[in-house]
Amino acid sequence: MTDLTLLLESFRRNARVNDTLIAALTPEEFALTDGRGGWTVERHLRHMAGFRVGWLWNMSRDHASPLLNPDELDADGDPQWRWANAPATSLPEALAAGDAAALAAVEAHRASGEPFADPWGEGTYQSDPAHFLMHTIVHDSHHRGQVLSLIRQGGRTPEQMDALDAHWAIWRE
């Protein structure tokens, strides 16, 4: 098996960057949008957290279960994500729980040699389940960029935007 030390450290750093960004947001900034029908800051962050459970629900349902509320079902009869209606302040908890579930799924499937399920034929990291962690990092990075753009457009000064650059130091440790 391939050594995942660097990838796991990167995954942990990605979580710290997410937490740093969320902690820097004002309550008003969660509602910012581009004014042209695009997502709000909060929707980007919810999507980032929901990405984990969405993929796990399709690939490794046992690992998705802790992220779901079996008492609330969606239109398809599937259990709802536990944080679907939670306040934005709970998103760091949702991201942390999703990260833990993703790590557990990757570790279990790598240890067993069993690939992730692929019910829709989309491709579910068949070459190595660890690619799910890399996809999560890239996906989060994309949406963090969208969030930073929205808060800049929402009125943050260049100096305030520069202050957010501290989260980049996490990648350079």
Contents of the next structure:
Amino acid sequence: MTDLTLLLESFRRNARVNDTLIAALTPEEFALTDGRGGWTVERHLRHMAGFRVGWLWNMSRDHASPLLNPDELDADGDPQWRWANAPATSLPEALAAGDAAALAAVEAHRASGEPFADPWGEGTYQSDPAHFLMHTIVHDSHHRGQVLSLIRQGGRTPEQMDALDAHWAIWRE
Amino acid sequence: MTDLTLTLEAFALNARVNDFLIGRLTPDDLNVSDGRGGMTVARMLSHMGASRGGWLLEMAPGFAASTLALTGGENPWRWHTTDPALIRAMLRAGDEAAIQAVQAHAASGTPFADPHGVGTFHTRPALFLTYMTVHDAGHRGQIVTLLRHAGTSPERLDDLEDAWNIWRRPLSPETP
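If the structure you just shared is the form predicted on its own, then what does the corresponding form predicted in complex with the partner chain look like?
Entire complex below, previous chain first.
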């Protein structure tokens, strides 16, 4: 079976980059939008965390369960995500829990050989469940890029943006 | 030696996603910027393509030749174009050179050079490929923000979302 060393290392670094970005945001910046109907910074970050539980709910429901509150149901009657109404300050915890659940799901499905479920025919990494981790990394980066654009538009100076760019060094270690 | 299979597959998917995006941008899209001194869409795509050679010039200069051939010898970090065909050519050349450099350094066990002490993937050269994949994704996200800000219709923005199918069907040639 393909060895995951490199991918797992990348996944851990992605978590550090997420934490670094969130820690660098001011409370006011969480509410920034493009003013044209796009998401706020906070919504991008929530969406990143929700990506993990959302896909696990479709693909490997048992592994989504640590992220869900069975005592609270959403509009569809499904268990609510534990962080659905949590403050933005809890986003690092939500991301960390999502990462742990994603890793557990990938490891379990690779060990058993059972592919992820694909109830909606969307394509769920049938060639190797580990691609879910790479998709998560790329998806996070896509939204971090949008967050950076929003805070740039929100008034951060070029010097402040350059300082934030220092987070790229995490990937070059 | 570290198994590169998944990293190489992801890097190939990233190239398909870049092609998907470039193929859907109009000449007007390429000129969009935030109006606050940020890069235009074309400049971001140029930067994505030339950044491979930019890093190789620093860490493994023997592998930067194909990038420099396309820039005409100009510093890759300053190079940019509004020609989508040239952007695609730069991305292709950079991708091939990056893979060759990583495979050579992974095989020999020699870390990339780091003449300016900025960190050049000294723990695992293959992380350079992940870096380029993540770096591209960040800029693609910024491009979506720029397009939305410029008034691109929700329908066109939704079409761009189809690129995510590529990541979920890694080895399927029929995805867009």
